[in-house]
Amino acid sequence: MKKQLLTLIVALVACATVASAQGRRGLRINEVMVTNDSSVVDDYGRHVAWIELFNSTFAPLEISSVYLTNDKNQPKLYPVPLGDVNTEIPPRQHVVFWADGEPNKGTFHTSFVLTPGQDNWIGIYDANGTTLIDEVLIPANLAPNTTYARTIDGEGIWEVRDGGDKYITPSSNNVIVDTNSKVDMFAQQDKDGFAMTIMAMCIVFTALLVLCLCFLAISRIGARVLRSNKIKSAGMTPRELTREEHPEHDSGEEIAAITMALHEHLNAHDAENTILTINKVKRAYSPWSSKIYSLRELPHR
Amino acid sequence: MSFSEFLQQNLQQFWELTGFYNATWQHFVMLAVGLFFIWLAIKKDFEPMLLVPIGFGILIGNIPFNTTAGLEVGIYEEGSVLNILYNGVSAGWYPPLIFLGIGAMTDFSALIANPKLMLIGAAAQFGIFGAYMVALLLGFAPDQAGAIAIIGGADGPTAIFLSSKLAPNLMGAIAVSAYSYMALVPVIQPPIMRLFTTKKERLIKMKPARAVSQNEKIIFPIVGMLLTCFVVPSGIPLLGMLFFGNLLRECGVTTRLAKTASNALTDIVTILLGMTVGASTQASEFLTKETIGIFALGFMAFIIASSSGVLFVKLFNLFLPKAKKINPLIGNAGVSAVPMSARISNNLGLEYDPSNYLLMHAMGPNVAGVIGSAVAAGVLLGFLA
């Protein structure tokens, strides 16, 4: 019964872990345009408001059945339809929804619109309609053809982008990265590699030193536990056990010397009156007749 | 078109597809390298399990063919059989599987019995960072320098894993260099060990290691994984699999899994890894000035790693009581070429004292070297990826 209960608990914990791992918590609202007069057009050639979502995880994210809404009281306003392969967002990629209030135009057209001149709250709810994944409040004073976007994709603070120095980037990264900043930093700051060597060697030494100390402690605790168990089971005092563990003459050399002396004293030689003849037998070797290659190993029981 | 013209045209097309038509002198150089590796493996018995697949892979990868004909046979042509097999290298999932096998094969008792030997494994990683500094001096970018420097860890799977992440364009040369020097460990290490040790030091006899309980053996992979991965999460693929394999071996209830991981699985992955790494050395990609630099840096990294291991033991001995001195001949084993470098320690020890068996003592730093190089790879990945 206990075993079954334990199995059930383990299974429940595993299910909960998997369910949590599959959650869409990595989905982010990334960039929003409320008034679109001359910016990007939808697949019908129209200028409409748009909302860019970003998969901030490093795995594909299936967003069908997630809810998009602009009304806190109606979290299930627009469910992302099932059965569209395009609702799977690749790792660290984007998808744009057109907020045109015409969901019959396709998967990526929401049932609500964004209203210029007033604050627009946008939220994403998970499939249960209660878990809020992400939300943003777009300020009322957002000018036409400008966007409200995160400074860094999926994270960072929000800023207004006017398309000048700050690019408007529907379906694209808010930050365009053309080099590896870490590598650049090391190339600039650590030209001779000295800092890397010091840091990395410290980390390697720390990791192995911690492991070393940990096992020194474990072996001491283990020895103490073993000893106390032995004392309990043998009914001895600690001193008696110490005497038994370390007898006065316990070195291998001494025991070997005593054995040799006894051997010599008792003249314990084997009978050696048999004649031993060694004949060299030469036989041509061939792998075709070798037992190594022809016999199969019997299976172990 | 007459019949003879038709024949001539088709035969001409066929000729243009053959290796003879497309061959360049670089192909023949690489074929010679492949044959040399196979010769080393078969005749000289230098790491045959690695050099035969790599050597034959080099032959496979350097058969000249018309790359514009869309034959889908080359390792770099998407969809080709070789390209599919190469995914394990390029995406970096062969090395963790090899580490699973290494974990399932390795007895960590020597290390558990004498945990201070772990520090020798850490010291030998200086080879990696010494080579990193020199690579930067030679003009390599930091990420490329990191990928090249990992050769000093003397750990083929780690080298492949890291280079696939940091410098995929150099991976072929790095992998071949790492495996070549691992095969040449018996040639490279003994002179260094002799150079840095005195005769008196070579004769140091170490106390036999204590017996390690089953519980300690089970705790080791769990605690080892948690501690090392908490310090360097980027080492999870390698360290996680290494310790997982070891737990399969030591827990006593997954014997079948441990056997599969240490035998069949490791053999399969070794074959695929060796062959595809060899095949990835296509002459056009491989025969460059950078490759020569990588081989030179790899050689230097090996020397620094072996030297730093030996010198660290000498330094360590200054702080140890006389009865607990460590024989510096096991310092070379801090590089993770398991178990070749430990065998070299043992052989050299026996050369100076036929009763001084150092193998079990050397296995400690040797397996610590595996952990150390995986941690070092994680550090480089964390800093530069």
The other form holds:
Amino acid sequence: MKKQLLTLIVALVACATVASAQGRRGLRINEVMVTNDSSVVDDYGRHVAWIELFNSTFAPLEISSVYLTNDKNQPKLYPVPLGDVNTEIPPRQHVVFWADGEPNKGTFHTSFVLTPGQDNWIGIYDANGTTLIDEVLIPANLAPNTTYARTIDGEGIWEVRDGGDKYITPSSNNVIVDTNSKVDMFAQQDKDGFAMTIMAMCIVFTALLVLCLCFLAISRIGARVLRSNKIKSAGMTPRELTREEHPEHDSGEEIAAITMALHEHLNAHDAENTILTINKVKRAYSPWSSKIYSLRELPHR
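Having gone through the form predicted together with its partner chain, I am curious about the other one (the form predicted alone); can you provide its structure?
Lone chain follows.
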């Protein structure tokens, strides 16, 4: 029994390890800035180079066991520390590492720096230090305050972004949708809003028509059930009666006549008493709240 339990635990640990490794393969280098003179600042208010990573999976991704490096000969150059809750990247989200060479400043400050004016290779290695998860080669001619980024988060080709038409997006999506094509098209085709007004009115009146049909159908069903109950109370079946013989709704005159007949027969009218009785109601008297003991009373002489 103990051997079976131990085997099960080992199998579960192995499955968890494999699943974690498979998940970390969805980690991607998404955007890099080598020379930062006037762009974003780190948590100390400084302009330093930065590396954005992206979780391309649809599940949270723990990256505290991976390595960041800019040297192929030293794959374990910067191990992402354990114990920081911020190292778990939510699904399809980003995290930024500051390449300032000062890991003592926090989890997201690497032990290496990026050198302007030359090619910079950046790689991510798995926990074993040998499996390369992702890599990118930053060109040497990258101007200051520009980034080298993917066209689409986690995939696509790499391009240079200068902050103009192509936004610089640390900790954000590389594709920023600031317009709605359908809304723009509708605004071009219907500048005065007549089509939208007609469409809205058609939707409202259609809903009212459907509601009326529902009420009509419910009333028809209720009338049919009522006629069926009348036929059954007479000891007959609907098949025994022709369509002309089927009872209809009782009219208002019939209902009034039946009510008056019952009233006269049962003499169920109200008998009113002509004697008026007045009862005196005693109320609880509390001396402490009486006005005769209040301070507003004039003093006696």
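Heads up, when I say rigid core I mean the largest set of C-alphas that superpose within 1.5 Å between the two forms. Positions refer to the first chain, counted from 1. Since we're looking at a predicted model, the values are computed, not measured.
In the core-superposed comparison between the two forms, Arg220 has its Cα shifted by at least 2 Å.
Positional change of Ala187 between the two forms reaches 2 Å or more at the C-alpha, relative to the superposed core. With a cut-off of 2 Å and the rigid core superposed, Leu209 has a Cα displacement that reaches or exceeds the cut-off between the two forms.
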